[in-house]
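In structure tokens, the next block holds one chain alone, the form predicted on its own.
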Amino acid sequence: MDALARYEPIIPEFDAFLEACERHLPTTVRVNSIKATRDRVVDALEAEGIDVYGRDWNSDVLGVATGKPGKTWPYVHGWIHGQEEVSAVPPAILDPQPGEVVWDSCAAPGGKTTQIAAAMDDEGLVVANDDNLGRLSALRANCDRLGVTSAAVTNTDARRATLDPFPGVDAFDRALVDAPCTCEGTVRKNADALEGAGASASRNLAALQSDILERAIELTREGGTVVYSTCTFAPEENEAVVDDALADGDCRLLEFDTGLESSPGITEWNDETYDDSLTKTRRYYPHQNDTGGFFAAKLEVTA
């Protein structure tokens, strides 16, 4: 946990945070409303002898008393998708609507893509992009298993993405940038997550993250929504990246509330200061909701 020590000045109840990072992560699944209702899923899981408990902030997120939800009947038939609870936050913030055109810039393996499609009642277009060809098979497989028909899978560098493959689409209504990151927030399920983590690794990734976010803003219509998220605690990859986007003047931060306990984004880190509006971003720490760690920002495109 030494790699996390640098965050002590910004994380409330730091000892509780460290203790939570060392605990086992509860298993959660997301109900796939394209194929099943919450009640049908609960009945099916309980019929297999699996205890199920709800999560107050999102009725489609369920805790399950099994470490292998992928071996259950509801999973095989596409009624549920194994998804860490806080990972369901960015699509919920994005709030996509039926009939819209939405870009998931870094989509594989597809948990958030399929959540977006379900929120849209599988109506409209979800452009699910990933630059890693080897991960596209998992993305396609999850879309197929979950019955998603509104997704178009693309394989391109998100920094250079265009709308050319989609004649008639002038801009995206919404875009999700769940950016590649140092993944510190996944330490509860991946003991190796902190290997190589640190300020240097975060700074190296920040340029890539900024470029993808900039492209998402460029491709989204005026008045449209862009959500930026990571599963890391590093300000270099979180507030600093959003601050760079704000400096370009083509977007503004929006407030949001998911119902989960969280902390506001920071406006100072080491020798850096960020725009005061960064307090509208949210930091989700493991000890607050017994989840992994996440960061999320909701932006409105203004030009």
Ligand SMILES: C[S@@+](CC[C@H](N)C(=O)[O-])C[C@H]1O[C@@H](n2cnc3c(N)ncnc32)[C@H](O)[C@@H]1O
Given for the second form:
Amino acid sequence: MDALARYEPIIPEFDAFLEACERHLPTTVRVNSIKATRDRVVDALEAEGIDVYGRDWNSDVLGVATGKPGKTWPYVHGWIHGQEEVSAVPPAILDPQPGEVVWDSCAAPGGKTTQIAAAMDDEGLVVANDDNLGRLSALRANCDRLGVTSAAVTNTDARRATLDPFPGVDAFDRALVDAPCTCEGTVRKNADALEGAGASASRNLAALQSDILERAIELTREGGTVVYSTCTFAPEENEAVVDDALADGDCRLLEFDTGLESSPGITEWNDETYDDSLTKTRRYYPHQNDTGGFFAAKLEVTA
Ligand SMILES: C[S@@+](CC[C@H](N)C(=O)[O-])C[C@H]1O[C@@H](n2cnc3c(N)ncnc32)[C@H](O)[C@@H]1O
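Can you switch from the form predicted on its own and show the form predicted in complex with the named molecule instead?
Let us now look at the entire complex, which starts with that chain.
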């Protein structure tokens, strides 16, 4: 947990935060509304001895009290997807609508792609991109199992993505940048997550994250929405990256409230200051909702 010590000045109730990071992460699943309803899923899981409980902020997210849902037929048939609760936040605030064209720039293995497609009633187009060929089979398999027919899988470096493969598409309506990051917020399910974490690892990733976010803003129509998210606590990968995008002058931050407890983004870190509007971004800490850690920013494209 040493790598987390540098966050003491910015994380509220720091001792409770550290204590939560050492606790086992609750298992959660997301109901796949393309194939099933919440009630049918609850009944089917209970018939297999899996007890679940609802989560107030999102009726499609179920906590698992007992049993292993990944070994049940509702899982095999794609009625549910194993998804960490707080990782359902970015697609929820992206708020994609049926018929839209949405870019998921860093999509594998597809937890958020399939959530986006479900929110769109599987109508429209979700371009699910990832530059790592080895991760595309899991992305495709998840789309198949969950019955997603609206996704097109691409394998490009998001920094250089174009609209050329999609004749007739002038711009994306919305884009998600669920960026590659140091993954510190996954420490509750992977104790090794903090190995190699720290300011220098975070600074090394920031240029890639900024370039992908910049490309997402360029490819999204004026008035469209871009969500930037990471599963790390590092301001270098979070507020600093969004601050960079704001400085280009083509977007502005929007406020959002998922119903989950969260803290506002910060505007000062070490020797840096960020735009005041960075308080509209949200930080989700493990002790607030008994989840992993996440950061999310919702941007409107203005030019
Ligand atoms: C946090 S993971 C995405 C998780 C995914 N959104 C989900 O919910 O299942 C980040 C992904 O970014 C991909 N990635 C890294 N660099 C990239 C780049 N330059 N262009 C596109 N994808 C990239 C990685 O291969 C990885 O799959």
